[in-house]
Each structure stands twice: as structure tokens, then as C-alpha cells.
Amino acid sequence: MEERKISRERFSSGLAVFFATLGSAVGLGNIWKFPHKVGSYGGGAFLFVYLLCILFVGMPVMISEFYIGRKTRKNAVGAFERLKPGSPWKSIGLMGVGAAYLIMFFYSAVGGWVYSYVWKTLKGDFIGITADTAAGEFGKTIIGPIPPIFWQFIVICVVSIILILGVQKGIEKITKTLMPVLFILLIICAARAITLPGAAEGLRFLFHIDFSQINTEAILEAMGLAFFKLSLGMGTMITYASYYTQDNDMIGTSAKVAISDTIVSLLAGIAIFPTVFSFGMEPGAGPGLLFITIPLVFSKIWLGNILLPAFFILASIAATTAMLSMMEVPIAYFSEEKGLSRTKAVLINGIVIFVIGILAALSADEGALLGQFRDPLLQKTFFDVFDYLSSNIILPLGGLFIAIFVGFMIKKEDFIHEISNQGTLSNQKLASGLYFVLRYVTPVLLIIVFLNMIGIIKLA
């Protein structure tokens, strides 16, 4: 009965496909999580490992998700059911839906911080800011109970309204219009940061490769970050690819998205680390790094009081576009598999994410009861548990199963036929090589990491 949904909306053009997919990949992971992880794990060595993870794991899994989504024109769960009816493989899609929830629980809290900073900048709270007052403003943002919950509610409402509008009028219009502007403002921010005193030390920290800093934990974090930033392993790319135009070059799209996403991450790092060293801050200071350093950068820029609100408005857009893609995963599932209207699916999911997300929003305040709570197994806060389980376990595990599914359950000729757009693209050799990587390289790398993580093998 629900097959009528197959003729649902699609993106209008190849450019729309690119910006929507990039909007999913480029989010607060680039501006918030990437600099924090690089700072915590020693700079350029971590960056090198991360790029290897993108090349040998991230891009192959992304293209696999593109294949599954466009081939079936279904949601993350229904896609596996269509390719292998009645098999347990649809559990991969259900894992993806679960991962999308976990990420949204804590990501909506961070999105709320960004939205609150938009309001603060418009009020002029950062005029005459110093390193100490910048840290103080961030503290006020995460201290509950009212401010973090209020702004989390606002960001979920904004995302829900856009999703109710649909694929073209909502997702496509937002990403296509505003993503390029965020890119331009990041360039401005990075250009100013490298002129600060001590900037050279910050750049050296970011790009100097010291392999003595790389350990098992760093490798696991790099792989988890690659999955998180490219929105892999949770059905996002499967869902978005189901809206792709039939003539889209999926390998080309994945390459452009991966390159653009990495450039944005590097620009964020160039904007943040020179500022960190210039103002004598700790490069591994945590997620608050963005919220402390960016106001300081713009305080040194001509017309900074105007550009700072613009930056956080666009950072809020980056958060919003990423959340659109994550929330679209359960919405598409509930709409197509459970028969709910799109509006009802959006409202139900928005409420669930907000209610459980309160645990993450309030746990960021170390002085609060939830901030002091640690789970008995991982000894982490709710915020960190949601982050760790999704980024370090479920997303890479989902990616492993997706790679195995495409590499062993899909015939090579069928994969090449779809990736080459039924032979109209001259990329058959590239697609064949990609199929080999999906079968013998990507799964092996992911399995080694997981065996090490659970203690069966030990990496040096």
C-alpha cells in the first residue's frame, strides 16, 4: 500500500544534490568537533590519520550508501528490505535510525548553544571581549536548567518546520542558498586568524606530523570522526541518495563532498588554533573551544561586531542543515514503513529528541546533578555517552555492515551498472576498484579497529 511513497520528492538538480549532501556532511562537526579532536590528539598526526580514514573507509562507505539509496528509492530500513527481502540485513537500517537518535540527543544541545550565541552577538554581549570574559559567556550558555533547554527547544522547532516543508522547499532551498555563504565567512575568519601574534605556532600544531602522538585511541577517534562528519553509518546518505536525480555521478559527488568537507574542517582549524596559541589557551580545551575563540577572532577584525553575528547565524545554519539530514532518517522511516503523515512523523520525532535530549543539554553543566552523573560502564555523562556510542561504535559498526553488504551481497556487475549510471559514465574501472576496496580493504580496517577496541588484539 505504501509503494505510492516511492514517487516522493527528489532533489531538482545535480547542484541541489551536492549542496544538500554537503549540508549533511558540513555541520558543527567541522567547526566544533574537528578542532576539538585535533587539539586533543596532538595536531597534524591526527589529521593525517583522519585523512587516511576518509580515503579508505569514509568515501567507500559513502558511495555504498549512495548506491543503496538511489537504487531502491527507499528509507534506510526499507532500502535493505527491498534489496534483500525477509533477511536480517534491514537491522542495519534500524541501527542507523538508532544512531540518528543518539546523535540528535546531544547535537541538538550543541545546536542550541550556537543559537544562543546568535542572540548574544545580536545583543552586543561580546563587545570588548577578552579571553576570560569569552570563557565566562560560554559558561553562562551551558549552565541550566532554563537556557540550554530553551535554546535546544528552539533549534528543534526550526529544524522541524523546515522538514515539514519537504525535500525541495525545505531541505534543498536551505542548503543550496546558505552553505556557500558559510564557506566564505570561514575563509575571512581564517585569513584574519593567521595574522595574529603567535599564529605560526598554531599552524605548526595543526599541520606538524608527530607519529609518537598516535595511539589506538587516536585511530578510533579519527575513524569515528570521519563517520560523524560525513554522516555515515546512520542511514543519512541512504535517505538523501533516495532523493538523488537519476543522472547523478555518485563517485563524483562523494569526492566533491569529502574534499569540500575536509577543506571546511581545515579552515575551521586554521581559524581556531592560531587564536588559541595567540591568547595562550589550551588546544585540547574541549567543545567550548569554538565558542571561546571565534568571538576573540572577530574582535580583532574590522567590522567584527557585524561579522560575528553573521558567523554564528551561519554556524547555526550549518548545525541546522546537518540536523535536517539526521532527523530525516527516522522521519522517512516512520512515513514510509509505519504509514504516518510527514507532519505527524516530524512532530513525534521532534518531541522524542527534545525530551531525551534534555539529559545531554543539562549534563554539560559540571555543577549540576546531571553534569556530575556518570554511567557505571563508561563513566561518562549523558552528553558524552550519546556521543561515544554513536560516533565510536554504532556509526563505524554500521559502516562495516554496509561495506560487507554491498561487497558480498550485491553482484559486482549490478554495482558497477548502477554506479556508472547504466553505463553512461566512463567510470567502470574506478567502480570495479571501489568494489574491491569495499570487499577486502574497508571491512578489514574496521574489523581490526573493533577487535582492538574490545581487547581481542592489541595494536602497538
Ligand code: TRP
Contents of the next structure:
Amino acid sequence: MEERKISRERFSSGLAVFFATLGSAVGLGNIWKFPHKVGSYGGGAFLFVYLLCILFVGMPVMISEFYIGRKTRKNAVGAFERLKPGSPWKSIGLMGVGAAYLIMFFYSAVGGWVYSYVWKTLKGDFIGITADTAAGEFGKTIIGPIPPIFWQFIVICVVSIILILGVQKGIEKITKTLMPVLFILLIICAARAITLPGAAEGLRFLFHIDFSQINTEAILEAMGLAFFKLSLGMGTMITYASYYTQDNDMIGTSAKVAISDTIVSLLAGIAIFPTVFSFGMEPGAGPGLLFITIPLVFSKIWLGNILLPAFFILASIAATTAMLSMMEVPIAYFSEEKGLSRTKAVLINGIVIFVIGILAALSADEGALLGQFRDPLLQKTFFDVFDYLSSNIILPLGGLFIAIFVGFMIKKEDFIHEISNQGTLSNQKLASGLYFVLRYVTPVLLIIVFLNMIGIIKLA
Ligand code: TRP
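With the form predicted alone done, generate the form predicted in complex with this ligand in the same format.
All chains and molecules follow, beginning with the one already shown.
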């Protein structure tokens, strides 16, 4: 095939790099997944393990992905091929493209719930709500077949349109405008929640560390959540870094993104758990937590009728900017490696995600056939299988290989040279320490977690 010269887009500034990357990290993971996982796995102790995962595994893997992406300026598959031509390493990129689909299938379903809440809250469906009616409204949202599929379709259309606009006019513009507003609204929510009667119990649940709560499953979940939260292990950050400006301080970006993302998750936790306890609800209520508690908090707030739709509008924005980054992985791959036009790649991927995503959208409805289906191996619904396989298995596995790739296949000097922007930043010592961590700490921790999962060793 004739070599086509593709002129690659880039983000226009350091600020754009930061917001796009943060836009990928901040998403339903913070306001939906983080609270319900912390709730199900025992609160503070889970949070502690999660933070360790972010520090010793998440950030090093993130910087490795940045390295691979910016160095090669290629999509997730092409990047490995450029660094180690003709080697099997590019299958890590292909595994990432596969994981992107698995995540999109269920993420677009939850995105659909959020979008439908925007509509419902704007109509005023939640005025004067109680704990019971809030649960009832959530029930209605996930019952199919039409509403969940319809809203999932809308989500995929919105994401597709922004992606067709491209990197600068689409991804960059949307993320830069909307991230700061989300942050402010979350602070308002959290402030109201901690002034509810009985809030202290919720805060205690979130921050009190009791290690007897930690078991094998909780450790695996915390690791999976760290990968999911920071969009790691499947080439999202490789793809985004391929659009980075050449002078970006990648260690700095990773620290800023990891810290901001964790603050957003904690704010969501502070908004949700005091409310849960204040209203006598169950912290381990699962995926519905966000959709039931947030309407309740706002029903108690001055101007709540305005703030509630605003909150879900912002949640929908967070979901959308995160989905952009997920879908960009296959889009960049198909347009650069397979010669499809960007528009064609977006349309084909959008259709595939929508069609298979229906399996996830309908499996949250316990009354429906798909809701009762359980796979033979894990005994989970389609929704949970997509989530479990991607977050808990494929992303950490991808992360393991990415750390090994950079730690052992890339020369230390080359790594330091690129991370220090050809010596213009004075972070050589830090980069060298990071290289050590990538070789001997991150992979070892990941292997321990996996061995623990299979039952070969026993951590807790
Ligand atoms: N980090 C996002 C969230 O928390 C989800 C996400 C976006 C993601 N891109 C990803 C997860 C890539 C895993 C891999 O909502």
C-alpha cells in the first residue's frame, strides 16, 4: 500500500494537555464507580490500598504510557511497532484496543443513565423526593428495553460527533471549558453533605482504616480501580501523549492529573457517604448509589432544583470527556494503521459499540432476560463481565507489560533523555528513580496481586 502521509494533530498548549488528560481520567469512575466500590469493600482501608496502587503502580505506568506515546507520536499499536519493529510487543497495543471496546460497552450504558437523569431532573421529576422514591426513579431508568438503549445511543452519538471534529476542535475545546465547572459543583455538593445531620458517620466510614476489611477481592478491586480511574493499561495515555506538546513535563503532568483526579473522587465520596448514612441507606448499595443519593442531597439544598440538573449535566460531561479518550484508542489505530478516514473509523466504531453495548444496557434490568443471564464461569451479568474482565484483569495485565516494556526494552539513557525533554528539565534523578521503580517495584507489585488472585500466595 502506498505510504500515506498523515498530518497528525497536536494539543495546542500545556494547559490543553493537562485538561485533556484530566478529562480522560475524571469520569464516571470518580462519581459513580469510586463511591460504590469504596462502599462495597469496606471504606477507609480500601481507600488506603487504592492510594498505594495509584502511587506505586498507577503513576509509573502513566508516565511509561506518556513516554511511549510522545516518543513515537503513534497510536497504541503503531507505537510499540515503532519502538520494537516486528516484535510481539504490538499485541499489548492490540489488547488495549480490545479492552477499549469492553469498557465502552458498559460505560456507554452508565453514561446513558446519566444523560437520562439530566432530562429527568430538568423536567423536575425529583422535586420533593424521599429515599424510597429516589430508588424507584433509578429502577425506572434501567428498566428496558427502550429507555436505556435510547439514552445509550444518544451518548454514543455525542461522543462520535466530538471525535469527528478532531483533537483540537473537539477533544481539547470541550475538556478545557468544562472540567473546572465540574470541580466547583462537586465542592458545593460535598459542603452540603457534610452539614447534614449524622454526616460524621459517613465521613468515618470513608476515612476510618480497618484492615480486617481487606481481602483478596478487595485488593484486586483496588488495583483495578486505580487503572480504570487513571485510564491506564490500554493505550489511552499512549494515544493522548502522541498529541502532547514537545515541551510538556510528563512527570509533572502525571502528578497533577493523579492528584486532581483523587481529589475529585474524594469530593464525590464526601458528597455521597454522609448522605447515605444520614438517610439510613446502605453504603454497599452498588451501582445505583450515585443515582439515588445525589438527588436526595439536592432535595435538601437551597436552590437544589437548579443544582441537581446542573450536577447531572456535569456528570454527563465527565462521562463524555472520558469516553472520548477511550474511543480515541481504536479511532487512532484504525485511521493510522488501517487507512480508514477519521469519520469512517468513528462511525464504524460507534455502531459496533452501540450494538454490543445493548447487552450491557439491558443487563442491569433484573426483570429482563438479559438481567437474569449469568455467564458460566464468573456467574456475572454481561455488564459485570465487561467491567470485571477489563478493569480487574486486562488493564492491570496491560500495565504490567507496559512497565516491563519501558523498564527492560528501553535503555535508561533514552528514557531519561525523553522524560527530561532532551535534558532541558532538571529531573534526571527523578527519572532515574522512576526507571528503577518501573523495573523492580511496579511489576513486582502487579505480579503479587495476580498471584494472590489466582490463589498461589495469600496476602489477606
Ligand atoms: N478514567 C475514566 C473514569 O474514571 C474512564 C476511562 C477513560 C478509562 N479512558 C479509559 C478507563 C481508559 C480505562 C481505560 O471514568
